[in-house]
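This document opens with one chain alone, in structure tokens, the form predicted on its own.
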Amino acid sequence: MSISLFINLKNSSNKLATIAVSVLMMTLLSACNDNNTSIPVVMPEPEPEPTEYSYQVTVTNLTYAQPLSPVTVVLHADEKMWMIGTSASIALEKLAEAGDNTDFIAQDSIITSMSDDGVLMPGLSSMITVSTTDTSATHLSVITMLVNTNDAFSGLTGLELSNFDLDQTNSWNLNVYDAGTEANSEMAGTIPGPADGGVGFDEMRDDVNVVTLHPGVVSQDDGLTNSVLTQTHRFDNPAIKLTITRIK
């Protein structure tokens, strides 16, 4: 080969290398100030819908003449809203000495509540849905008050949810309670149902100050005279039928 075929080659191939490079700059540079060229971005997974769960909560008026407050359904955390052998909150008193639920619901340990409108006659059924996303309401209770009585209350309290699978059904036959902050005297003005028409809470408790089971009414047929009760608003235990399925 010819020493001046050889340069041309060289610079041939010098020619060829120089035109490789700029076309690479220039689409480097193309790709950088070109707005319709863009860098693929990753977007982050949308966050989850949160779970709600829902029960169904459904209480039975068992007796034959004590109507119920507005059955009260909450939410919360581990936790007991009353326990035999306590004394009763100010919030539980006024639910058992007046059906008054106000104060029940609204305290600090309650993420979400629902209630009846009005009173449950007996014989009949009350059904209640509660629904909640908020994953530390594991915990559930029921509670209505006897309205012809001093201070008597039934219900259950602190149901763990966790225990019920999606379409689940468990019933309970319940009890009385004595709230303990007024004593059983049935006396007239003392109760707040339609067997006499009374004051309800008194915020002065004369009673045994802690929650125990109710010993029943006595009322003036047994012997009791200032009693405006009857043998018609005894009750046996269990007073109420609570069943609970969950729906959601």
The other form holds:
Amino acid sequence: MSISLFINLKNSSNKLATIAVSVLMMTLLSACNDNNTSIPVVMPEPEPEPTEYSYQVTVTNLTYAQPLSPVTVVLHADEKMWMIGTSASIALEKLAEAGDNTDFIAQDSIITSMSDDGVLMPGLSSMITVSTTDTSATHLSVITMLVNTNDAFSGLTGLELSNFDLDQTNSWNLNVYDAGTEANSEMAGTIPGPADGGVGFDEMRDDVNVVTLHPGVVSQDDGLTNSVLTQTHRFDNPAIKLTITRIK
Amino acid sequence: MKIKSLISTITLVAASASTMAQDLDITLTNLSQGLYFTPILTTAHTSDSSVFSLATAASAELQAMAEGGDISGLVSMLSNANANTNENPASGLLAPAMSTSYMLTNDSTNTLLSLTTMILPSNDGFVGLDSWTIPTEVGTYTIMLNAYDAGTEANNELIIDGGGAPGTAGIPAAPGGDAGTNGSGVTNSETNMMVHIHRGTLGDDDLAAGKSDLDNRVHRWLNPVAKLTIVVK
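Swap state to the form predicted in complex with the partner chain from the form predicted on its own:
Next comes the full complex, and the chain you just saw is listed first.
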């Protein structure tokens, strides 16, 4: 912001100056129709206030019967929080197996985070606003677990924010990933969601140990005898709709 | 004088170019292996209208389309809203792996494109496009379409005569003639009454009994189920 200093010309005592001022005043009066005539003097700009960037993130649960764990939005530098074919971090494993984002948002690389308080039920939307003045927060990730599964999650990671103009809105339909950290047994005691109420995180890695797209759940109705899931818990891509608007 | 009239002519042409109606050449392809699409409805409309909206309860007009393939309600709703529509370009069903091509001319104010067609055999599954902004730039645009569930009928997966009427649970027909009978019903309830991504049909391999009348080797799908190509001319 620039600061302007105003000098009142009416206090001038010099005759020449008075005439000059009168002429100037007439000109100014006719030009701007303003009685408080003054000349702005531009001062050097002070240190700029840090610019705040703000993003409104909306997630819609498109599934039939998969509640989503508290939707989590994080800002960070140029980095992917997960990648197909790469082993999941323990923070990602905890989120994908238990819906618990405590470790995920505590990661050293996370500059700012915002998350929902509760689960997001099917057919509903949630809106989170995340803001920062930190210029190193150049990328955004969104993540949530499909809680009636062993280790399925959906989200978007490493979205570059420099492409966003003010008030610009972008939307994505997002697919479901498998963290690859827990076998998709669908057995009682292994699924944290309401279909089971089992344990979430188990540090044992009894699956492929790389992130992939999810093959879908089988369910007891489709012949997986020991599954606690029913045909209602099956899903297809996309599982969530993500909309991001830069509001500052 | 001559120059002046020439200038005003140019101005008129320039002004009308940005607000002129667009001609769209459209092709819809059924990407599935065992699904049929009922009469297709394609429409260009304003942001005041929508045919369906995700995570929102279906209108009665959408329900009639999704449960029985009846587009008349949606057509009259759209015509009241001064939308441009193309109805039933395939003259009936669009079979698996088949395409249909047609034209739609949209008025300058109708800048959003939507499409619906019911999936057979399903209880209330449909293929949809919701309010896609029609580009002003000339070119060919391709959109992959997903299968949605209208959330208005329990997916019991039973072929029932009259099952296409709103309020009557059941699938009206399996046009491939490859469905079973005497299923006990997959479910009696629909807990998510908002339009959502279809979880897929379950089916089973017992065509004379079992839970479903659908065949789990024939009637399943994964998204996307259709491809829409739009040529803006």
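Residue numbers count along the first chain shown, from 1. Just so we're clear, the structure is a prediction, and the values are computed from it rather than from any experiment. Note that the rigid core is defined as the largest set of C-alphas that superpose within 1.5 Å between two forms.
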Practice task
Kindly check if the Cα atom of residue 46 is displaced 2 angstroms or more between the two forms relative to the superposed rigid core.
Solution key: yes
